[in-house]
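Just one chain is shown here, as structure tokens, and it is the form predicted on its own.
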Amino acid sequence: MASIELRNLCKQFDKTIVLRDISFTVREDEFVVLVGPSGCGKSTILRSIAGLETPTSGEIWIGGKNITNMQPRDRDIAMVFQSYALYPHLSVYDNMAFGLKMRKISSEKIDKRVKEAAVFFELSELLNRKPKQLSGGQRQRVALGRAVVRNPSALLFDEPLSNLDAKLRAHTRTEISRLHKRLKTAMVYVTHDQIEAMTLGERIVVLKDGVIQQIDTPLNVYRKPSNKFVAGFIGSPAMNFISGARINGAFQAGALNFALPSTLVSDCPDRITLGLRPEQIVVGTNSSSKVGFDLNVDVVEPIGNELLVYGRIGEQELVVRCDPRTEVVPDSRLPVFFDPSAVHYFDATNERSIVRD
């Protein structure tokens, strides 16, 4: 085990900056998840780390050695990649096997080791197989067996469920959050999904055009994010946000205007954004001590276990997520109310979260 520690990377592809002055550390024990939008330098952060890429300026240190300009081979790390990556004309077995032939390991104990990962995989009766007589799921266990097998000092994952439907992924999901608590060793995985994100993480990086945004536990980056970008990218459905101003201390924004929270900051500023979850607005009775409107609703989207209200306040568009129960329709009126000591505020001119006291 060894814990992985970048420093200051930088990333620069001609004139194009991928990665801005990147520096976290991962313990040794620990399950880091880099997410963010498709371009924001997450699978470069992954890449350097297995030596794939060489950063422009910077340091990534392994084990308390610095490994910023070693060879891959070298590295002790293993990486589970999105497209599997196998050996189309080796069977399973010589595909987990692979890597430790190449090391020169004895015969005896490449087969101690495929056959456990086998058995914690649920592999052990496919391992005549070839790749191509195996379910993409099955394939992903068997790339996930061949990285474990190594017992490397860390393991990386670039986005590895992307390719397998939904029912998949949450399985496969489980099977890797086991592997870790089995394992204990440092791991990096790289997604874009959040609900990987939130169920896999011991902590989040949320990334935006190579700089990180914020670096926090799951359920803190869901209810102190630390700007407008990552309130917006992790939850779903997204954070409804209402543009206002802030007038003799109440937030008015059309036809909502009330007093603000004692608890905000005293220099807050003029422009205000309310960020306000689809779960925070409620339906039902305004109260003496809530801020209450009609939604103009617009569609109505029942999957299951909630219902997705989308509707309209003036020109601003919100979304709301109800009881199953909750009786509304299109082109209706739906009274609802928040409470505005508990909801989000940001910064309207560089969209930082406002910081109540």
Ligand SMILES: Nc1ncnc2c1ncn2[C@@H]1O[C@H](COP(=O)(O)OP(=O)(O)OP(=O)(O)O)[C@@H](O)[C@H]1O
The other form holds:
Amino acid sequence: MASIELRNLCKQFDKTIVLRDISFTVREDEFVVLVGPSGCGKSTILRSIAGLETPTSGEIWIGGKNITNMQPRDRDIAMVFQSYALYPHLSVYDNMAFGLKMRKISSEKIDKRVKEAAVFFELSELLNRKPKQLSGGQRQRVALGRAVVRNPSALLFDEPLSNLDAKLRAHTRTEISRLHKRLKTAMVYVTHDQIEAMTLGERIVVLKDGVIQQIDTPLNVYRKPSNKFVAGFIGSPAMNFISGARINGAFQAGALNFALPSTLVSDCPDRITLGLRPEQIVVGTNSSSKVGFDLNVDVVEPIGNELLVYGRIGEQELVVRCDPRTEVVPDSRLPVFFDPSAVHYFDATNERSIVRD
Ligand SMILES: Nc1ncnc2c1ncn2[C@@H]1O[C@H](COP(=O)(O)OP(=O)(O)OP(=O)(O)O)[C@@H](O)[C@H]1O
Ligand SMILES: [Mg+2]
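Starting from the form predicted on its own shown above, please give the structure in the form predicted in complex with this ligand.
The complete assembly is shown below, putting the previous chain first.
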């Protein structure tokens, strides 16, 4: 077990800067998820930790040792890729045993470790098969098993579930969670799927354009996003945003006009973006402390456990998450309200959250 620490990591390919001043620490038993849109630099961070990419500047420390210039094979780290990268001519057993054989570990020990991993990943019946005789999910489990048998001091995952169907994804996600509980090794997991990030990560690092936007627990990232990007990226359906202005202590945007919470008014900018999570808009009529309006309903999506209602207030499009029993049809008006002291506000100029006390 070892902690991983990135200190002011920067990476440039030719003239393009892809990582800017990346610093964070993964405790020796922590599960950290890197999340962000395609191209934001997630894989580059992971590959730098593994030693497959050389940082332009900055340092990487593992277990209190500066390993920035150490060869990948000396780093005691295992990495699982999206593409599995199994050896096609080797059996499942030999795929898992390969790294151990290279390390000259006794065949008894290898056999014990491979069989243990096979039990954990439900591969015991498949040990003699070749990768091409396996389903995608089984291949991915072999890749996970191969990483684990090495007993590495840290495990890195680069979108390991993205080739799996939804059900298998959910299943393997739970397996990875169980794996972490069992091994208690530092794990860094890359994904662009915010559900994976929220469910797997003890802490989440949200990235955009090679810059860290926020590092926090999943719930804090959801409840207290540092800026509009994080607020919009984490949560599905995404947060609704309404641009408006602060006029005499009130928020004004078209038909919406309400007094801003008193905790917000003191140093609030003039141009504000209001952020409403789909579940923060509630069906019903307004009570005194709430802000009510009519939603012009366009589309109703019953998903079983919830109902998503897409509509408009003026020109502004909104999505509302409702109880599945809500009676609502397209082309109607749905009375809704929200609590202005519970929703989100952003500085429209720099997109930072306006933090309330
Ligand atoms: N070898 C390379 N040469 C030049 N540019 C590169 C190289 N590798 C990556 N990049 C660029 O660096 C940026 C970050 O790439 P990276 O693979 O880290 O993104 P990512 O967040 O993992 O994206 P995805 O979710 O699509 O996998 C991208 O703009 C990419 O085009
Ligand atoms: Mg990637």
